[in-house]
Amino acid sequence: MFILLPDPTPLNLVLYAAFALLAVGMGPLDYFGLLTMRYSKFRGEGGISSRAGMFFVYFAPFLAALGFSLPYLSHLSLVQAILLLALLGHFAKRCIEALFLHKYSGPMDLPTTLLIASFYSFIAAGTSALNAAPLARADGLFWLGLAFFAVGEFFNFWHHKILVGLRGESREYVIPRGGLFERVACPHYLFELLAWLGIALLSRHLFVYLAFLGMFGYLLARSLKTLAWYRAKFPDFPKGRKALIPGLI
């Protein structure tokens, strides 16, 4: 089964319609500056430590995913265990990167921190809760999803490492080189999306597909703005590079 639908109760119809509108609107809201997330290149002047902010952004959903798994944690099926480990592993990896890998150039806006943490926590909680009603068995799409997740997480980390290595001891931005940075401005976003597509295929619930849609729209908007930022800051930025998907966008 490609998609697991919720019971068509009036409450579910309202909640899923609202979430679908949010998912569709996230990208345009950020791209057109109506709800800009103020961190990294688009940060404001003040705020909290980016390291602490980013850690909180990913630690809160880690706790949410773990908490909403408690009702079935003692009797996990193989499908449930793999999905839960993928979900927890993603946020644990991002926490470790926030603490020990990334280099930050300035503060992170507190409302942005709370907003992103809330959104990720909502997704983590919903995905984990729906894991109480998993796929009946691990089919071909399930294993494809696991492969997508593993490849996405590995190459997301690898491109984060490339960025850190390019900056050295400096906190200044440079033109990214190496890996898929030769083709797109934000390959780390591309592989994060691949990992989340993998999680969606592991879960197969409509909620997780909508979460992936929202992340795709947001990271596409963010990558387009990042590409424009690089081109404005560096006149010699390679003209052939795309924003997110090599040869397309």
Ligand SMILES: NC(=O)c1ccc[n+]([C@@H]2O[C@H](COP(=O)([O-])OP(=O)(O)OC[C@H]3O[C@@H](n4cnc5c(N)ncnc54)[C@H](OP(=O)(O)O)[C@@H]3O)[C@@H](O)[C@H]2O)c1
Given for the second form:
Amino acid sequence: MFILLPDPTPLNLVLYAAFALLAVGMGPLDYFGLLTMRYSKFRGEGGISSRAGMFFVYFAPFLAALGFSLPYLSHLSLVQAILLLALLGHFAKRCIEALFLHKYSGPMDLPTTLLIASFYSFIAAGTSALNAAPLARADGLFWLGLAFFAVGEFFNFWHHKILVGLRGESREYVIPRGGLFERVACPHYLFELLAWLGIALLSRHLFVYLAFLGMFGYLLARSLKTLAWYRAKFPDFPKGRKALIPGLI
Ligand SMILES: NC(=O)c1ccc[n+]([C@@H]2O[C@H](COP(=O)([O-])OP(=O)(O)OC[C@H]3O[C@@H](n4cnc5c(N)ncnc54)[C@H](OP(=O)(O)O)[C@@H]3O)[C@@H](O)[C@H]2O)c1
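Shown: the form predicted on its own; wanted: the form predicted in complex with the named molecule:
Full assembly next; the chain just shown is listed first.
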């Protein structure tokens, strides 16, 4: 079963149509500046500490995923346990990276913080709640999803480490070197997407595929803007580098 569909009730049709619209719109909204996420290279003037903001952005969905697992937490099947651990592990990793790894150069916008935390919490809550009705058994695609998740998280972390190593106390931006940064501007986004594709294959619910689609659009938009930003800031930025997918885009 590649995809688990919701019951076709009128309410579900409306809710899923609205979510699909949001997922498709996320990339264009950010790319064309209609709803720019104001942090990192695209931050505004003021705001709150990026470390605190980013921790909140990931801690809220961690709690949401845990909270919505309570109805089935005491009698987990293998499939449910692996998906829930992947979900909690993802947000816990990001909390730890926000607190102890990243070197931020400035604040992040408060409305952006609340918006991203709400979006992630919605995704985490929905994915966890739907895990009450999991796949009947772990099939080949499930194990492929677990492999995607593990590889995606590991190389996402690895590229975050490269970014940290670029920076001295000056907190300047420099041209990233090493790993897949030699080929694309945002390899950490590429591996984040691989991890979420893995989560979608662990869950198989339409809701999680739509969440993946939204993240793909957003991270593609953000990586295209990041590439343009690098090219404008560094005239010697390597010409052949793409934004997100080596050799492609
Ligand atoms: N699932 C999703 O939809 C989604 C969306 C966005 C992010 N994420 C996750 O969050 C992670 C971080 O995303 P992000 O958008 O914050 O990434 P980012 O803008 O690349 O920033 C990551 C860290 O690296 C620093 N940095 C970035 N470019 C640098 C450079 N050229 N030289 C030195 N330091 C640099 C940033 O510092 P500054 O803060 O000073 O810029 C920040 O500390 C992603 O890899 C992904 O795991 C997920």
